[in-house]
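The chain below stands alone and is given in structure tokens; this is the form predicted on its own.
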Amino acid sequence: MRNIDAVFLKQLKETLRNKTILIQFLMFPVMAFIMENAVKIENMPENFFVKLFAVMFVGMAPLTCMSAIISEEKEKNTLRALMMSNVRPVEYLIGTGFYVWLMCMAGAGAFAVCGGYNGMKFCQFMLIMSTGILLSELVGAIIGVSCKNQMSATSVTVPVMMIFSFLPMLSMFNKSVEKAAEITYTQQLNKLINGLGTTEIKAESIVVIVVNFVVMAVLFAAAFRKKGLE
């Protein structure tokens, strides 16, 4: 726990220095607040921009943050120094993952406040967001572990991030895209968020999310076994 705490505090102190990471945590909650209060269209669904940007936030912020942090520290040999200081890879990953998860959950809380969710709706919303954040962190960790440096990680992260963050939005305007997006966890999270307040939870959404998690976990295990954190 001491090593995990040290890694967590290290990443927390880096937040203000690393503007790229900081922007990821702030951009979408701020945009949701502005759009919800500035744009008023007749017959627009309730909390339209909160729901839209919340899903985009899940598909982008934790994924890019995990990828950027791991790849940057590999490139700068920070990880090697940590390993020589008796910090085990699993301790580093837990500390970094918890930091990203906590920061993203703070963003999720901002979305919930902006949407006026309270009581059971608030709990449901935060549970859905936390699940998506964990999955996106896993995707980001796969990219960060697999790539040699930050530049190569960025070149992989951008298209992957665009798929997971923009597909749910595009699926609203195109039925073919919607069908293709059904296999992604972000599309299923989008459905769950839009169904907040209802008692109906489709088994299909849960199955797709679980399958996504299993696939990502297997890919991460394979990448970690092959590359490690060296």
Given for the second form:
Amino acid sequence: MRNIDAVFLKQLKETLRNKTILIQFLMFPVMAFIMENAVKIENMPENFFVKLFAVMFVGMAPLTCMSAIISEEKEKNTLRALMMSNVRPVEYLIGTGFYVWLMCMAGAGAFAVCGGYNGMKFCQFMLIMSTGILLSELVGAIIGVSCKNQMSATSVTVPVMMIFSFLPMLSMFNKSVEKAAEITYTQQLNKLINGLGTTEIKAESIVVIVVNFVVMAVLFAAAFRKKGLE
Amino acid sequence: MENAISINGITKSFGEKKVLDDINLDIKKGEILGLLGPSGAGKTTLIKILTGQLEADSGNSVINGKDSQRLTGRDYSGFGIMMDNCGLYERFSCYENLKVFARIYNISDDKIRAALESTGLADAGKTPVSNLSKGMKSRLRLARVFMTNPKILFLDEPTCGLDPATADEIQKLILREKEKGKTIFLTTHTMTEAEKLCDNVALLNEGKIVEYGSPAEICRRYNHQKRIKIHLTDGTEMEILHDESAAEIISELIKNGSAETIHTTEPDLKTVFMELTGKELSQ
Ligand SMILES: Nc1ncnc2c1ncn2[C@@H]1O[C@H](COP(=O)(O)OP(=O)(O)OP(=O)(O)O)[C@@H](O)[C@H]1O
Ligand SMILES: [Mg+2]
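For comparison with the form predicted on its own, kindly provide the form predicted together with its partner chain.
What follows is the whole complex; the chain from before opens it.
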């Protein structure tokens, strides 16, 4: 517990000085807030920008943060220093993952406020966001664990992040993209967020999300087996 | 006394290249062993194997009664490992860097300050690591090691890149740790450092230990190397062997007034190393 604590506090302090990561947490909530208030088009669905940016945020922020943090620590050898100080890999991942989750949940909270969600809707929204954030963190961790340094991590992160964060938006314009996007968890989250407030739970969405999770977990286990946190 | 570290027949190759070839060494509790060798001799590789970061092709090493390949986190907390590949958080100050590890080891803030002070970093406590010089960074790595008060220290070139005054400070710190009964395995390529600090030195060259013993003992073994150095009035210098023929040469030089100073030289580790390997150590 002390080790998780140390990793968490270290990350908290470190991020305050790390602009590229800080921007990830702030960009989309701020953009949603501005757009919701500035852009008024007739017949625009309610909370259009909140929903749009919330999904993009889920696909981008946790993923890039996890991969950036892990790969930087690897490149700078600070991860090794932690491992040689009796910090176990699982403690490191929990400490870092919890930190990123917390920051992203704060972002999700900002979206919820912006969208005026409360009561049941708020809880549903936060639960959906939390699920997505955890899944994206897992994807980011896979990349961070398998890449040697920041450069190679970034070159993998960018296309992966594009797929998960932009497909839901692109599928608004193109039917075949929409079909392909069905298999991604972010598109399913997108659908869940759009159906917010309705009580019917779509079995299909849940299944896709669970399958996504299982696939990511297996990939993560494989990457971790192969490389550990070295 | 029992051995803190024992190394038995360690061999390691990278591809075709044999970097370590049948290394055997024992280090007693409370001893400082210096591993001396030129750049590329395999010093860092041996430390990596001893600390379980790398696997040897054959042979084994035992640290505190435990095989290096089976070390767990708890064992690591009893070691202090200082090498270039132990990273620092660049965005953090010296103090904050130590604080991360102080939390892990449950160490009080006083000890952080003491560690900074003893490594001469007290004034730089608030400086971000990205603004530190190379020497200051290695002092910070040392501070991290000293702070956790480990029983066994592995120091990879602890004074590399430091100015003489700071190097001297660091050497004093290392000796102070020894007085506390710590076992220290250090590598260096400076001879004077080995002579000053080490109970025993092992000369590593091309993956083999070519000589082992206390610095004084090794020099005595190579006493046949005793030479006479003569500075000539024209500014040049000559070296002759210390034997019967020397007297004649010297009297000749004195007669024609061309000798300025004459002194005998004892072999030091440097000359021994050169004789053994035909190579010069850097510095
Ligand atoms: N991971 C590796 N893969 C391939 N070769 C390696 C690897 N690590 C070290 N070597 C080689 O092993 C040899 C010994 O390296 P090592 O770093 O142990 O030397 P050293 O004695 O520490 O040198 P220095 O004084 O410069 O630090 C070198 O020739 C180096 O190129
Ligand atoms: Mg080295």
